[in-house]
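In structure tokens, the next block holds one chain alone, the form predicted on its own.
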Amino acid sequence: MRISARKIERTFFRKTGQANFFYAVKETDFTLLEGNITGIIGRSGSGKTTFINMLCGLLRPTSGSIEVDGVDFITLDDDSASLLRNRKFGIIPQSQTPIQSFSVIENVMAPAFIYKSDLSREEVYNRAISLLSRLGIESLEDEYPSQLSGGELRRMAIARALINDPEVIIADEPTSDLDDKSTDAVLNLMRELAGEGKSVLIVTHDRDAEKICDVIYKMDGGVLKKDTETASK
């Protein structure tokens, strides 16, 4: 599924300084293609998270348009935008957001039931176990978030984001807190997903993650530019 952003920007108001607003993301055109891994790199505070939040409809641009599979995301009401996002997107946030009272397997399965998957409970369970296995944590299915390490929580969040078989995966620092073996498992999974025709966007500081990207953008001061030197293709 293709996402096309045209002349999007995001400003925020502030009470101090010479101007009463600042640009978190300056006017930007961007296209996320099917079957590719796109990377965005940049320092903290450069606008990366604001940018990806606009792409998946969690934050409305101040101006511009975002087309998702031919639908203008910006014109949708909140309910319609939420439905589109939850059906089409797998979002892996940088922060850890587990449901503490749910086991690992329950956390992973939850989105399928919240958003009324067409799969049976057994099919959802089998898919959840498959994802946990691909990420190397299938033995933890009955554990609870408080019993997991940071890296295990990260991998659980990745499995949860993928349970509904999304067409677009947007991952904010997906390999943070991971050792080398776990990083390889996550990056191999991302490469496989792109090979299935899915659109994958990774925000990262990880040089290993950069190596699997088909194209890389750099973000600095709210300005997004394609990096022609570090992309693998």
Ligand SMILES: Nc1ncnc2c1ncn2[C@@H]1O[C@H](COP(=O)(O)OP(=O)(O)OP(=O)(O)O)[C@@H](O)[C@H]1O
Contents of the next structure:
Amino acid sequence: MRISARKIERTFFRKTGQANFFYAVKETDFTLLEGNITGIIGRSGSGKTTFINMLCGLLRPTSGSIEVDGVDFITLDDDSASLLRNRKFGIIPQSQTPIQSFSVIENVMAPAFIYKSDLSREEVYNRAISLLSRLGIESLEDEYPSQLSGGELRRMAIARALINDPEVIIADEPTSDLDDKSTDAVLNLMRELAGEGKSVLIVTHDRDAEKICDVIYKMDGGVLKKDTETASK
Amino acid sequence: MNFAVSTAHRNLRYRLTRTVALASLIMVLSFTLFSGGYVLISLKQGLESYGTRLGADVIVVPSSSAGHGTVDDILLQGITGNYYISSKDIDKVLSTRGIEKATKQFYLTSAKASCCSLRVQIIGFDPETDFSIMPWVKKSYSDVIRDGDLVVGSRLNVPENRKISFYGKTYTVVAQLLETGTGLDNAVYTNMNTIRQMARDASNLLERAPFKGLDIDKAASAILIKVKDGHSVQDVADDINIHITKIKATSSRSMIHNIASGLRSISSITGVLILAVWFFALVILVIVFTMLSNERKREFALLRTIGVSRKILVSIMAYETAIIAIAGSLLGIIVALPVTFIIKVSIQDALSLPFLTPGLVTMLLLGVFAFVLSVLTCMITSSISAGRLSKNETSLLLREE
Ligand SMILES: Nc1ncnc2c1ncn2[C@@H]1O[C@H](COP(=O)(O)OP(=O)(O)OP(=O)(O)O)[C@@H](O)[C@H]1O
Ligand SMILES: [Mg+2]
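Would you generate the structure of this protein in the form predicted in complex with the ligand, following the form predicted on its own above?
Then the entire complex follows, led off by the chain already shown.
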């Protein structure tokens, strides 16, 4: 699935000089390609999370357009956009985001049960278990999130993002609290997904993660540019 | 199961303390609405029933009975002294201008001694001329009241063989009257012949009978008067009070007025209490729901990323609130049911106010009203914060803290 953004901008209220708003993302063009791993780097507060929130339709740009496979994502109503996000997007948020009242396995399976689907509970369960074991936390399936460490929660969130076999994977610092072994597992998974023709977008500060990227962009003060240093590799 | 419903269930169970606390609050609300409404309706019906039971415009009693044995006491508490109006005074009263109908009543208190089954107020009335008690009797007994027949108030325990004895003689209970919520429910009713027989028996049996020098066959305890159209009730009462000593005429409206003002203060205290509880519940709910939705912003933001629409998000919150509200409201009403019984007994006995429990249909309607109002209060307050949350785009974004 191809996502392309044209001249998107997003402002937030904040007193700055003469204006009472500032640009978190400014005049950005971007295309997310199938079969590729795209990386975004940039300093804290430069607008990376704001940018990807717009790409998945969670935040409306102040101006500009976003198309998902030729469909205008901005004017799409909330029900259709939510369904699209559920079916086609796998989003790994930057912060820890468990559903506290669900066990680990239920957290992972949740996206499969929001809307009607052809998959049986058993099929979903098997898929959830195989994702958990690839990430090395299948033994935690019946634990509750309050019992998990930061890295375990992160891996649970990754499994949850992948349960519906999404076409687009958007990961906001997916390896920031993982050890080397888990980082390798996650990066291998990402590479595999790109190999299957999926579009993968990773926001990262991690050198290892940067290495697996086909293209790297740098966010600087809300403006996204191809990163010349790494792109030349 | 539907995602919204099962998520709501899970969350309620996971945050059990919170769930129970909220449900308890709603329970207090519906409890107050139900039992407060019950008190208000019962007092109002009691007063109405008291007014209709009285039936008379003017009531004449011996003035010596004023103070303890007033008609108020007779009606509300069933207590009276054995004081009587002589036949000479009765004639004088009956000759007053402006009287359309008049009927005599004869009151007697049974003794607690072995001669009597129980200590009650016995009211003798004249079925021929009566317009006060007969209409009430007719609701539960259509036959004539013969000599020796007793009709009893709703709060009296009738023995299984229907026999009650007074001053050495046994009488038969032929009917039990409908509840009025007043002291009349504690009394026994019979015709004039029968009560006069009882009085004669009493005066033979008792050492210091109050009937010395009294012509029992002609005397009466009270005269109830209906005033002719075009005549002022107050004028008739004044006329009697001025011209005849040793008796006291009271317009029933002034009697009802006195009771009504007593009722009004209790009613308004109850009303204020209901409003206060409702208002506090409202304020607490608004605060609680705002806090809860802030606390759950992150979780809702996550649900958005996995594809939950605003509609589903709102229905998760609505289900949660509905379950809490419905359970709390029902519990409140269930707890209130036995409590209404305690309220009834204590208001009737301790405050001696007319109190008439509403019928089944009114109780049901009251239950529905209390239920719907407390559920609505809960749903509306929660929908304010749910609406605010779901409409605000950036508050549904995951933010780093
Ligand atoms: N909802 C919001 N309201 C106001 N300001 C916001 C909002 N979201 C983000 N911002 C601001 O926009 C800027 C960009 O934020 P963003 O979260 O996109 O940065 P980031 O590049 O992801 O940073 P980090 O690497 O620390 O995650 C920041 O200055 C932030 O304070
Ligand atoms: Mg960020």
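Between two forms, the rigid core is the largest collection of C-alphas that superpose within 1.5 Å. Numbering follows the first chain given and starts at 1. Bear in mind that the values here come from a model prediction, so they are computed numbers and not experimental data.
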query	finding
Residue shift check between these two forms, rigid core fit, residue 113 Cα at least 2 Å	no
